[in-house]
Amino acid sequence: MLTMKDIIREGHETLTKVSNEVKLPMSREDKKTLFSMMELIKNSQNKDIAEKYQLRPGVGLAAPQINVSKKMIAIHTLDENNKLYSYMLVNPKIISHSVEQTFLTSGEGCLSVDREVPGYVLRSKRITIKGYELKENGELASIKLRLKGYVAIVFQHEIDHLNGILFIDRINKENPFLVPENANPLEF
């Protein structure tokens, strides 16, 4: 079982590298890694398990965060309408995005960043992702997702990890709370 001790923190070189594509068909080891990532996210949202193992709550995890430089992400979160988005994705790519931007008024957090970082992280309001989904039964299927709002932000945050980008890299250094004209705030 993965815990916070398995998560590398900002400053670690793996978090600044572009991850490698996962070779398909997936190896047993890669599948096991991705299942473990999802288990950590779900455990972090379970009050009793999180308390027992001192897990910080999270909604997503990218393989580079556990020092595995491969394009795999696990996301388990609800959107604004309480719809569950639970995906284990392999080689996800954003294939299109809106010009319109959004940001969380509360800012973003990350299991690899142990400090509060004030500022807005501008993201595309709508994105389309292509990749492969690892199902619970171990099968892999191609997938295309159209996402908006909060879940679009979550997916962009995790895909950034695959490209060596942390959310803190996206905050305007001179003016952390600058809001461009085409950006709409999102409270969540």
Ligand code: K2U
The other form holds:
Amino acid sequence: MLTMKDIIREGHETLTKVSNEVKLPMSREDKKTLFSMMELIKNSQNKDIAEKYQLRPGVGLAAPQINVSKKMIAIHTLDENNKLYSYMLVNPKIISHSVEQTFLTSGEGCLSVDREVPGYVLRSKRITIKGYELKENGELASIKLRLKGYVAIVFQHEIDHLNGILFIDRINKENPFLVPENANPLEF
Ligand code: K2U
Ligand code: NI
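For comparison with the form predicted alone, please write out the form predicted together with the ligand.
To see the whole picture, the full complex is given below, headed by that same chain.
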């Protein structure tokens, strides 16, 4: 199983690279990698397992974070209405996004960044994603997801990793807490 030692940290060049499209049909190895990413995220949310293996809680993970420069992400989180979003995505692409932006007033963190970086991370309030979903039974199905609010933030954070972008890169250097006209804080 994957643990924190498998997660590369800020400064590692893979985190700033644009990752490669996954060749389809998916190889057995790529499926295994993506399943292990979802397992790590779920384990990180299980008190006993997280404690036993010293896992930092996470709601998402992108393959570049385990030094695999491929367009694969695993997300497992509840939205503001306690609806579960649990997806293993392959070659996800944001095909449209709102002009309106949002951000977490608490800022963001990252399993690959071992420090607090205060500031608002501005993201699109609504996005539409297209790509492929790896199902539990190992099958791949094309998928289109319309997301807003908290889960839109999480998916954007992970897709940023596929393009070599960290949340730090999106914080305004001059004024980290600048709120532009078209942005509103996420209401929980
Ligand atoms: O990509 C990652 O490093 C996983 C991040 C994803 C993330 C952080 C902030 C905002 C949206 C997504 C980790 O989940 S950070 C830890 C965490 C844990 C529970 C809830 C929110 C963030
Ligand atoms: Ni991250």
